[in-house]
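Just the one chain here, laid out as structure tokens, in the form predicted on its own.
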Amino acid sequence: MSVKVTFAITAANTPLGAVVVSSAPTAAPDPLDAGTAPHRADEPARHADPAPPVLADRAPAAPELARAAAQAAGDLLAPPSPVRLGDVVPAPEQVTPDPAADFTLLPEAAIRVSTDAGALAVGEQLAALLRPATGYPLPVTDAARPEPAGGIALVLDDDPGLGPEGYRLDVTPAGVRIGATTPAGLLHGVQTLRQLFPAAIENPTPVAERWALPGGSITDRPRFAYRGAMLDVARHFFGVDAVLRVIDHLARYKLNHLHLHLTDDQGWRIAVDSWPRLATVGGATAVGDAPGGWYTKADYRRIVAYAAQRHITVVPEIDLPGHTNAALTAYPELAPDGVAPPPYTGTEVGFSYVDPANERTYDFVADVLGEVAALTPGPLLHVGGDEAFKVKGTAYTGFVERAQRIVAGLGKTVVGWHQLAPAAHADGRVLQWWGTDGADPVTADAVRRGARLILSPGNHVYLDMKYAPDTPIGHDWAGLIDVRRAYDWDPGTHVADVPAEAVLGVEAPLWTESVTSLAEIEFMLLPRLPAVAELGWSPRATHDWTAFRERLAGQGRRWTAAGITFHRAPEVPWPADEPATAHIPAQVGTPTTTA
């Protein structure tokens, strides 16, 4: 493509002059970044932002006259941006390059958010995103109308088109404005913008870079409303540190939902004061040799605010009625025969469960599930469900119907795993699908009695898959799971008889029986946790294999920038300076105990 560029100092009303910078670009921009669908046929069509009048009664500072012709001159020797518009995972909805308006960030920017403790909580995150590579002190102020002024703008915006989680964003030479009607949609644009600048802004202290964005708009907002991923703490226990950096990663890529499963036959990971040796007798073991461990309320808690700063809801799961060896060890009146098992340190499931027919459990159920729900400010309560299969038939689904009675009793909407289908129906009931069959008929009748689905299909999105047979951990039980596998499949139509409009999302769920550390977490996520999360937040018609594969391909540079473990795909197309071979690197353990 070739540029038209002219460079004049003028006279114009001002006796210092202005500035005048005009490009005609002679080409059209690269069709890989013209992203720009047509509008829906619902909604009113999208314009690009008028240019604002000339006033031509006021004489520019003289500062700002320099500060002008500084970028002026900086963007006519300068190279274009090296990330183009469309290089975002997930993919956005609509993006319109304009190769013209190019802004380079310079350390004298501000960030300007509206004056909403949100927003101002979005700028201030912001700019402990960039401050850190670029070394520039980046003020966060806030203000009525906040406008870019060369540097950063986040604004709430009256856009009912956007929805609670969408943005807009716009690059322009004057500076970056992100557009939402909520501080959620605000912290979305924020990634996006992440991902715009190159990718040495992930380093962790100052470097020497251009922080050039490549100019034009972006207009995004998620496909469905739940888009998560599970951490599976029971097995192997991972210190509050470690969730926090999964939390981070969750929210990079747009992710609004954790599940945390707390509980499991290796032990038990929540303080419950009403019932104290769940945590310190249950937790003290885990898989192998591995050391137990429990979060207090208190490491809860913290968990659940850092994430709620990111705009990601916690889901705790209690699992029920079985995989509670580690809840028998520590109080045998729950066991159908009233004597302790012995501690749990394997990876079978199934044999294990509290006695339906015991009101004492009914005591034990309504207790714990009060202090977590009470710990707990998302609406969401998981009871687990699955693999019960010592109990049966009416004794399961009367336990279910008791444990739904419970949640709905503590103001809470009941999740659980798609076994509690022949359950009768609670109102708002999601079921968390992890079958590896599309058809299943028992499923679909339950959403036809209004029970929602997320889907976690064990053959496309369970993290703890192997990637390939020479994976040196995980399962293959349900598959190998290659980043492709984990990209191609459409979560709208994936159960039979099941609509599109009864499937709240996706989640991504990491079983760790075979993960001992923070760098194996992070090598079974990457990359395709980014792949899941794109399933979840883009339109359908975005969905190509090729492009995602070559967008993927560019967040290699940012994790290995940022210090983050992941696996090396052999399908995905790594820059030629990044190793090829896949390799978990030896990693001092996360701390495991809390007491």
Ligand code: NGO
Given for the second form:
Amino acid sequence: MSVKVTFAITAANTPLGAVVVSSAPTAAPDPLDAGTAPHRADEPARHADPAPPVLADRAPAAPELARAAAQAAGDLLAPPSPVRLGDVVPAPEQVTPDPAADFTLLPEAAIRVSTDAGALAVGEQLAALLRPATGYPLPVTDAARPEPAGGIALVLDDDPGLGPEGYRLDVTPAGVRIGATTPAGLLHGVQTLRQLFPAAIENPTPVAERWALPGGSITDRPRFAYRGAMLDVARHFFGVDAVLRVIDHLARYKLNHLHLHLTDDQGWRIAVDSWPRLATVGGATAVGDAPGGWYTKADYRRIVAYAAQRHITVVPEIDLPGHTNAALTAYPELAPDGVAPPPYTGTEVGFSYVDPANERTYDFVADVLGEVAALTPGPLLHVGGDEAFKVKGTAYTGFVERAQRIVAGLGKTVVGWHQLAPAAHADGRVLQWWGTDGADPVTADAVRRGARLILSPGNHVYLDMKYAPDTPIGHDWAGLIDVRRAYDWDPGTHVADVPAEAVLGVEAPLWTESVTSLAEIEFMLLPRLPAVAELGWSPRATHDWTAFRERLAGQGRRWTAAGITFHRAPEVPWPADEPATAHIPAQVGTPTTTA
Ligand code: NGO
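I would like to compare: after the form predicted on its own, may I see the structure of the form predicted in complex with the ligand?
Every chain and every other molecule in the complex is listed next, the one we just looked at coming first.
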């Protein structure tokens, strides 16, 4: 019998009604500058005082002429877009506003896309993002050389300067043009465009709003090639729908890797045909006797495909040789004493391991990694390697070196937690550094031998850490991580004696010992995930906490409109209608168990 957990999500579908947003100043306009004085989108255009009568015996003064001109212009002036061109997270590389070039999307607009299956798929995603709130049909058509023509053009360009993920976005009175060399670049441009619309664009149902965009150009590309988040589905199990929603959050902030921590002491979450009891027995449990569950191969493929459509690569982790109690309950022959341990539903670490001295262990490793590799189109396979406290010295390095060879034999590149460092180098291997002290000579030495790093410093980006002492869930072993702490560090220089070129990028792990629902996942991810995303994407020159917190504040209304839970962190200046609170709203995901 298979047990699956699904989540009934209610908050996401709650229509929130019209949200009218404007960041334009509301101070009285300067009459000399009446032609450009901003006013709110929901107010009638302001008019300057009536011009005084012109006396026949003198020429009109300059202020009088200005007033007359302003009055003549009157309602013909379109209000400016409520969003500024630079109000984007992660911060773009180059922003050139042109206030004279604002554009408003109208009901008859179309999306025109280069003739290419990948570009068309991005066009359809853009349409799906914009249709609910606008209520516009937004047909998607393709052409050899698409033009904005009063709508939006997504164009595959030959511009090597943009790199494989960069894009250029132009907003002009003629429409929007996004150019990129790949569909991935187009999608990143689409995510930027999405943030340039008024926040009400996130509403799931039509809103009466002027869909104005700020004029100008953005040229953008990522600082690091690897930008990721990890979800631990082993301590608590989360169904496919929750994972897909997390993928949406990653895509929104231009992250391109989802690391799934699929196995641990408390549960085994992926079906393996050659060792079926791993899922059926090992998958039945979770922390605190919460419902277990596992992904069938079809479930896993669905996750991989959904991620791939968003240009996100799934990195599966099978944690070895420690963190394996669930596997040992299913196959006691792998345990050092050959005896099945009891299922484990607590939160301690470091006590379990598969026997590195038993040849059968390597059959298990090869079979499991082989099946997972076959399901995974991405190049990376994560073998864990953390906290195997009972497998020491050469027993540990010997095990790791065999596991690394097995991964290479499958045509994949091995990733492991940085505890793998003392083992021999394997071609291309990647270490995920989760230390809390950047002085780490063992890791630096592995880098000298050829390893590259993904940075997940525990005291900056472990999103299972509490924000503050009163955060209702989470750990604090690596300290408290408020938004500023998540943001204020530099992946390029963080680990001593590791050059920036050896840093592949950043990843924010969310361990789930205390996280039990989709609402709690979102509460821990937001607003810290965008901070980590910005470290991975934006050039260091844009790094500025004061500017970041302002831009981040603008995301709050978007999350609210979309029904996404987030922590209203007090250090972020949320708009006045977003009160600062630190509670998790009532559970939005109620686990239901089906046989
Ligand atoms: C550690 C440990 C995990 C815990 C996590 C909790 C790593 C790589 N191993 O990180 O098993 O869940 O801390 O913060």
